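Heads up, the chain below is alone and in the form predicted alone; it's given as C-alpha cells.
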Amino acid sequence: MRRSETWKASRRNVLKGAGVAAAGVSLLPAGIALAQGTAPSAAKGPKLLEMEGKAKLIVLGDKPLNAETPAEMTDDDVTPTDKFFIRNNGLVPDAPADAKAWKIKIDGEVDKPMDITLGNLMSRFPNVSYKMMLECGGNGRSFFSPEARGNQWTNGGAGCAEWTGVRLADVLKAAGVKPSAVYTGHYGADPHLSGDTSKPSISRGVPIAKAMEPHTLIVFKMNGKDLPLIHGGPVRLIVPGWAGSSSTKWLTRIWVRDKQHDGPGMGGFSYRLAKTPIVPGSKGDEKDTVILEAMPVRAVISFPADGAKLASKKLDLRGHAWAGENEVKTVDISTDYGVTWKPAKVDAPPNKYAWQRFTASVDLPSAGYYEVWAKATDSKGVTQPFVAGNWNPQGYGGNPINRIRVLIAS
C-alpha cells in the first residue's frame, strides 16, 4: 500500500471509531466498589472503542473522541500504540496526501521566520528517540467529590510510548530566538467542534525554557512507526512531564511571543489550579489561579487487574509510576487499608521523563478479599494523598493512592 493509501485507510479508521461496544468488566460481586484511586463500576459496563488498530480502549466521549487505557492494559514497558490512550480537544483533521510536505510555520519573536515542510525538518535536524510519558491534564478527574467538569479520566490518560523527532530547541535556535521571547503558542490543525476551520479547537504554549528543554520535541516517529493520524500524525509535539495539552497534535504553527500565550485553552479555568485552596463544588474565582505545568506524582497497579479472582495467597504485584519533572523514589504498598506498608522494587527510568516499573510480592494472611494500595513518592519527597485534594472547577491533579481489589480463593 502507497503512503498516501495509508493514510487514507488512517482516516476511515479514524471516523470509525466514534462506534463503541458495551461490555462488563468487574469479577467481583455487584456493589463492591472503591471510594477513589480505581475506575468507578458501571452497571452494564464501559463503552468500548472499536477501531482498527486500537485495542478496546474505553471510551469517555464521542465528540470528541477520548479513549483511556485499562490499568491492566498499562503493563508494558513501552505503551504499545494500540493500547495507547486517545485524547483530542476538536475533529480529526484529514489526512495529508503527502505527509513530508506538511509545513510547519515557526514565527514571533524570532529573527528568521520559517516555513519548513516535514521532510527537511526530518533532514535538517538531528533525529532522536527517548521513551517518555505522555498524560492528559485531566487524568485522575474522576476521583474528585464532588463532580468536577470534563471528560472522568481515571489513571488511563497517560502512557509512555518511544518518541522519534527532532529537538524543538534545535528548531527554535536556526530560528534565532529573540531576547524578548518569553513563552510559545502552539496550533494544529483540528478543527473546531463547530467545523470552523479558521477557529482553533485550542492552542496552548509553554515557557520558553520548557521549550528549549532537550526533551521537548517535534514528533513523527511512535514506537518506530510513522506517527498515526488519531495521534497527531504526520507530526506533533511532545511536551514531557507536562499537561498532555501542550503536545500539540497536527502541529502547524509554533509562534514564539513576548508574554504569556492566551489562546483557545489558556484561560478561566482551563488547565488551571486554584491558588487560594477552595470549597468543593464551588464557583471559584478564574482570577486566583495558576496554570498547570508538570503532572503530580502517581503509581498505578497494572497487574494484577482490580476485581482479580487469585487461586495464591501470594501476591505478585506489577505497575509503573512516574511524576512529571521529578523522578520516582519509592513505591510502598499495604493490603491492611494503610495500617502498615511495604516497600516495592522500584526501576530507575531509561531516561528523563520515562515512567518507571515498580515491582512487589506480598504474602496475605488467609483467603477472603483485599484491598491493594499503592502510593509513589517522587524525589522531592511528595508522596500521593489517600485522597483527591485541591478540588478546582476543571477537576486537575486529582492523584489518590491507588487502590486494586482482589479475592482470594478459599
Contents of the next structure:
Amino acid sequence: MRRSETWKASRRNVLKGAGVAAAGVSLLPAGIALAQGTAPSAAKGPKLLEMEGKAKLIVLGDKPLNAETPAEMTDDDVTPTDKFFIRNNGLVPDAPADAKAWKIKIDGEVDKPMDITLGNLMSRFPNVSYKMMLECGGNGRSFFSPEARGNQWTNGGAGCAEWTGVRLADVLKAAGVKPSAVYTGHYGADPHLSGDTSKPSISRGVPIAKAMEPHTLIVFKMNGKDLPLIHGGPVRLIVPGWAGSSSTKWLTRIWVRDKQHDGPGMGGFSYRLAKTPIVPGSKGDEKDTVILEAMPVRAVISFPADGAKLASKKLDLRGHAWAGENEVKTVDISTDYGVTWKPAKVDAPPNKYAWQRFTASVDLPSAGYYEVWAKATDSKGVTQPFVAGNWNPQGYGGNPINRIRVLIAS
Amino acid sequence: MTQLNITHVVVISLTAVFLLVALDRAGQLRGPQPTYTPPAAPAAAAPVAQIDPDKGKPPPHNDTVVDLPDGKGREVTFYTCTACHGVALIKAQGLTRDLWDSTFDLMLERHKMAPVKPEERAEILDYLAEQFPPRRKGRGGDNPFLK
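Can you give me the structure for the form predicted together with its partner chain, which would complement the form predicted alone we have just seen?
Up next: the whole complex, starting with the chain shown before.
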C-alpha cells in the first residue's frame, strides 16, 4: 500500500516539476506544432507507444518498432507484460492460426534431428518457470560519447518477466548432441525489413554450454499467459543474462553447429566489443573484436523518477540491479556526486538471472537540486564505471552509474 | 340402439389420443423431442474459424520525406533508407562522415540494402554528415586523436 501511495505522490510531484528536464513528456503525436506560450519542455518529449496491450513506452523507432520502458515504470518486482520493452530487428510475422501446430526444427550436430510442434514440445518435456532478465544488447547505448550507432537505449531495454517453457537442454539431449557440437544457431520467422524472404533478419547463437544451462528455455508463456506475438509468440528462446538478440523470437530452428555460428548479427561490429581499446568515434577494426555474451552489471533507480520535485529531505528510494551471469552483492548510493557512498539494502534474487530489489533511505542536508547515483557491484567484485567506457562503433556494454535528478522544495 | 362395435372403439380412442396430444402444450405426454439445430453455415462464412494474422502486430507506420530536415540530398536519402527502416533511426544517430560511411557498408553487407550508385552514396553521406553529426560533447566529442 505504502509503495503505491508514494508512487502516486511522486507522479503528482513529477507533473508539478515542469521546469525539470526529462520528466515532461509530450502527449501529442510527433510533428504537431504547439501554440506559442506552451511550456517548451512539453514539445521536446519523446514519442509514446500507442498499442493495444502495451503501456505508453518510449518509442525509439517505429519501423522496426523498438520501445523502451522508462525507469519509473520498472518498479514492479516482476515486469508486467504491458510494461516490457520491445525490440525488433525485422518485421513482426503473421500470428499463426494454430499456435500448437507451430514447428521447430532441431538439426545439425545431433544424432536424431527433429521437427517438433509446439504442442508436442509442451507435453513431451517438463515445463518450468523462472523470473529472468531479458535485456537488449544495446541497453545503455545512449550513454556513449560520442554517439555510437543504433537505437539510443537509456536503461529501459531490460525487464524481468516470469517465463514458462521447456529447457533447451532437455530438447537438445532428446535430439542427442554430438561431441562435435560447439555452438547453436537460432532462427526465427520474422521477415527481413526489406521484405526479402531469402535471408533471415537476424540469426545469432550461443556456445553449447550456455545452450545446455538449465535456465535457457524455449518459452511459450510470459507472466502466466500465452506469449504475445509482439514478444515472440507463440514461442521464443530466453537465454537469460545475455545480450537479448540470442533470445530469438518466433523460434523456428535451432541449428547445432560444429563451429561458432556465422548468421547475420554474429559478425562485423554486431554484438561485439573492441578487444584493443579504440579511440571513441573512430571506425575501429572488425577483426579486433570479441562477442558480447553476458550483459554487464547495472543498477536502475525506479523511484523516485528522474526529474521528480519532492517535498521531503528524507528520500526513500528503490530500484533493481542485475549482473548478467552473476549475482549483485552490493548497491551503493551517493547524493554528492560520488564523494561519499552509502550501502542500500539488496534483496536476494528469487532465482538465478532475476533482478534484485534494492532500497535505501537517505537524508539530504538541505532543500535544492540533487543528483542521486546508484552503483551496483557483483559477486566477482565488478562494479559500474562513472562513464560509459570501452567505446565501440555499435555501442555495447554501456553501463555507467545510474543518475537521477531531483529537486527538494524549500 | 346402435351397437358399439370395434370400429367405434378404435375411432373414439384414436380421436381422444389425438385431442390429448394436440392440447398437451406443456409436452408432458410426449417423449423427448430433438431440439432444432439450424444448418451449419458454410465454413468460409464462419468468422470463428478465422485468425486475423495481423492481430498483435504494431500499428502500421509510414514516414514522409518532410520528416527529415531540409537539405541537399534529402530526397535520395529518404528513399534509400526508408525502403527498410523509419526516419527515427536515422535522426537518433550522431556520427562523423567516416562512421556514416561504415554505416553504409553495414547496411549493404549485413542488412542487404539494394546497391547504390557511387554518386548517390556520396550525396547521401554528405547529407547525413551535415544533418546528423556527433552532438554529444565532452569526452570523445573533441578527441585529440580524431584530428
